[in-house]
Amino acid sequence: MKKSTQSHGELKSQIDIYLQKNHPEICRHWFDEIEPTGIDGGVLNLLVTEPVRRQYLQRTCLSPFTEAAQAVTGRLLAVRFVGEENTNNQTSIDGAPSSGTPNDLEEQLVLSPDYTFETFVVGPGNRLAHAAAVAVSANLGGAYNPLFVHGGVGLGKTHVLQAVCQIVLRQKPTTRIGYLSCQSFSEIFMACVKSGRMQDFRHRFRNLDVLVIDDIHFLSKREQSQEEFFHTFNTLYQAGKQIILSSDASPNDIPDLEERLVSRFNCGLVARVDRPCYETRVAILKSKANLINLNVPDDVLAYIAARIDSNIRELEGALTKVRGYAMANGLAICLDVAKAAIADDRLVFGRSNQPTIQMIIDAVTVYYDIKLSDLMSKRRHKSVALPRQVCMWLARKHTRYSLEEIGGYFGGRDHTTVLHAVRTIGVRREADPDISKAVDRIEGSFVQTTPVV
């Protein structure tokens, strides 16, 4: 049995170490602010002053914290996250008690402390949505109502919605916010229809200060749900209450959506979120790494950002994969580790019908008989520099990557280095038949293997 006489500071430190080792995926930089307040009746009370963080921990992190507390104390403890008021009657997002078993009318999506305006990386593809969300949070019902955010999967729409919820609750905790998915709205509605509780349903949704619905496109083809949402929307809108919606498509492009709903969705501000550019992807990776106290070299961030251009979710997944690979092999995160962790060509999204940079690199390393690590290194010896320049020239010719993205792939080199390589090989192909022949042979080797569609 371990001693149970640790100070609060020692106990918290040991819990942190245990979580970092056994559950690194849940660890966040703000865990440092969690404070043990004592053990009462076999329950370890952990003080979390921020309500959103407290509720998030209680609903998603209770099991690993309990496991850690039991492991470091040697006692069969339970864990409870408490606020400064130290009561059991905490408040949830919509004002319903968070303790006990929620019924279907109390169902809420959990706000993630990760999704705040402070952690939102603004770029060309999301600047309008971010600015509109900030304006809405400062002037509910008076800035843009409704606010309709749309874009592809994993581009940050949910982040925008949750950031508004969190800043509103921080500034005015008594605000009645209903935040849920469209699927949940429809399921709750149908359950209330079957059980004859439509009065309860309408009382709950039509008395909110802010209604936030994620993935509103799931109203498609649901006639009854569309009818009910139409009346809910009208009631809130006419009362000056804020409505925020997200969708994978613009209002006009949601199939089988009633024209009257399309009209209402368009009457506010419709903001599109596009895929992040290379610079934004690098910034997003830095933000994600800082959030989990992960030290990632700049060349690794550049490599991941250049390799994955699809969406934020895939970027985060790649970062998690690199961290997991490094931990499993007892290695520090570096460029070679990143390359080994995400070597799967399937991670290069949107390039399946044309040569990928990885295919080009494979062809060049085979032709010149050099190591991948040398090609990606900072070495400038002729035996490495020429193959690297050939790679860059071929990547520029056969892929849609920008100069910055190609440079990021090759160890974080800037666009001027890539431009120099492209111009150099272009000139040398004209002046040196051997160089021209070598490039043609390399090009032929990977072009022949490219699938024909």
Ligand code: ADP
Second form
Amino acid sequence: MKKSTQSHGELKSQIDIYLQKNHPEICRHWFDEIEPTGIDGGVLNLLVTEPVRRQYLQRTCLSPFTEAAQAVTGRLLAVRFVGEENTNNQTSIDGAPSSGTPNDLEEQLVLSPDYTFETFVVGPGNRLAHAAAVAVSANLGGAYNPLFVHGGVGLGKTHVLQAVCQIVLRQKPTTRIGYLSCQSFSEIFMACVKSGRMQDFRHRFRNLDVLVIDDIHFLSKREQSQEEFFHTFNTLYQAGKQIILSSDASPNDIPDLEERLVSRFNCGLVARVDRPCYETRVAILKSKANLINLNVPDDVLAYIAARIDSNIRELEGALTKVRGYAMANGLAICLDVAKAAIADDRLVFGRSNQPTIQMIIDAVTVYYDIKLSDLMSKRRHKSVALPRQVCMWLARKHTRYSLEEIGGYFGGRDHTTVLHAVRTIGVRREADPDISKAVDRIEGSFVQTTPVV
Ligand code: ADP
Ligand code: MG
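Switch from the form predicted on its own, shown above, to the form predicted in complex with this ligand and output its structure.
What follows is the entire complex, opening with the chain shown before.
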């Protein structure tokens, strides 16, 4: 099998098989497009024409590909992902900030080829954000500026932001896009302040065509960064450059954000992403399965989508578990496998008795006779506020979700709201026997019914 005479086609299919077997998590359907162009001085060159894909492979998949290349050739090869036009400077983000220094490349977030508009499923919860993002990418600086996307954890904010970056780069590869997390922005800023390189900082950020900052709520409490961001924002805005931001809360709900920033953030389009409905969840699972070349029967998709409705990242995680379970046991994916995989997961992590957030919600909605949609809504009326707080208290006690995640789950509320709920119910349980009894009864109903696997 380890011949030096493998044709490029053979070599590629052996690498594919090796990766599918040993690193299924990285495999994508577009790997078909990767083409070996020859071994040169101990380096296997793999042609990837799409810059975002090439950069992604170079930055995140080098070691499994190297391992595969070595295993199937029996030679100590290195691997390099190359573009059509240049074979020497392989690691440049062609298309991304072309004026960038190597440093920029390190600090920029890597775009994931998974996060495009083609793979983004549109549903009632994200329709506005999606439409706005498409409009913005077709008319930078001219449609909505800034575009501010907010919502709970795992609801597709980063996906939307990256989809815009990718389509813009596809349309015009020379566009100078600065895409970074809010933490990176703050860190770069603080480093420049320390080393007296503020000129560089300003030059870098104020000459962009598009500034995309993910999780801008992290600016909260960082006064100096807020100040600098304000000026960056104004300079770009006045020059008609596009600004796109994401956050876990609406501008008005980000704690400790300067008023002038709140008003800047509100002056374009503010779009909230909400949790996906069942149909959307099924469609998302389909899209994800397709991306990783996985054939999943409809009843399995339906089963997973019905069970997991908290956030989309978890939905994907369930799909991965099912695939892993099927592979490990040499089975095809079917409903029984899906059930076993998810049950197995609980066993592995010793969570057999751990209620899911869904069980908690079911118990609370039944007890108080309210609708799920009320629980998720922004309504603050006592009749829903108390059950919602009880849900948060129970979720905190019985699940491993963070305050942020729980807040995101309950209609995109921030972690301070959850903390407040947890404290409130804690105090009221002590003080009010009715509440205490109610909580105990709800708790009893789902703790008993938790299946022990
Ligand atoms: P957020 O930034 O809001 O926390 P992400 O954008 O990281 O969430 O999304 C979490 C995961 O869910 C990603 O893998 C993303 O591709 C997927 N996802 C979210 N929304 C959608 C959607 N509408 N269609 C397809 N995948 C989605
Ligand atoms: Mg994100």
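What we label the rigid core is the largest C-alpha set whose atoms superpose within 1.5 Å from one form to the other. Computed from a prediction, not measured in an experiment: that's the story for all the values here. Residue numbers count along the first chain shown, from 1.
Once both forms are overlaid on the rigid core, the distance between the two CA positions of residue 25 between the two forms is under 2 angstroms. Relative to the superposed core, residue 198 undergoes a Cα shift smaller than 2 Å between the two forms. Relative to the superposed core, residue 419 undergoes a C-alpha shift of no less than 2 Å between the two forms.
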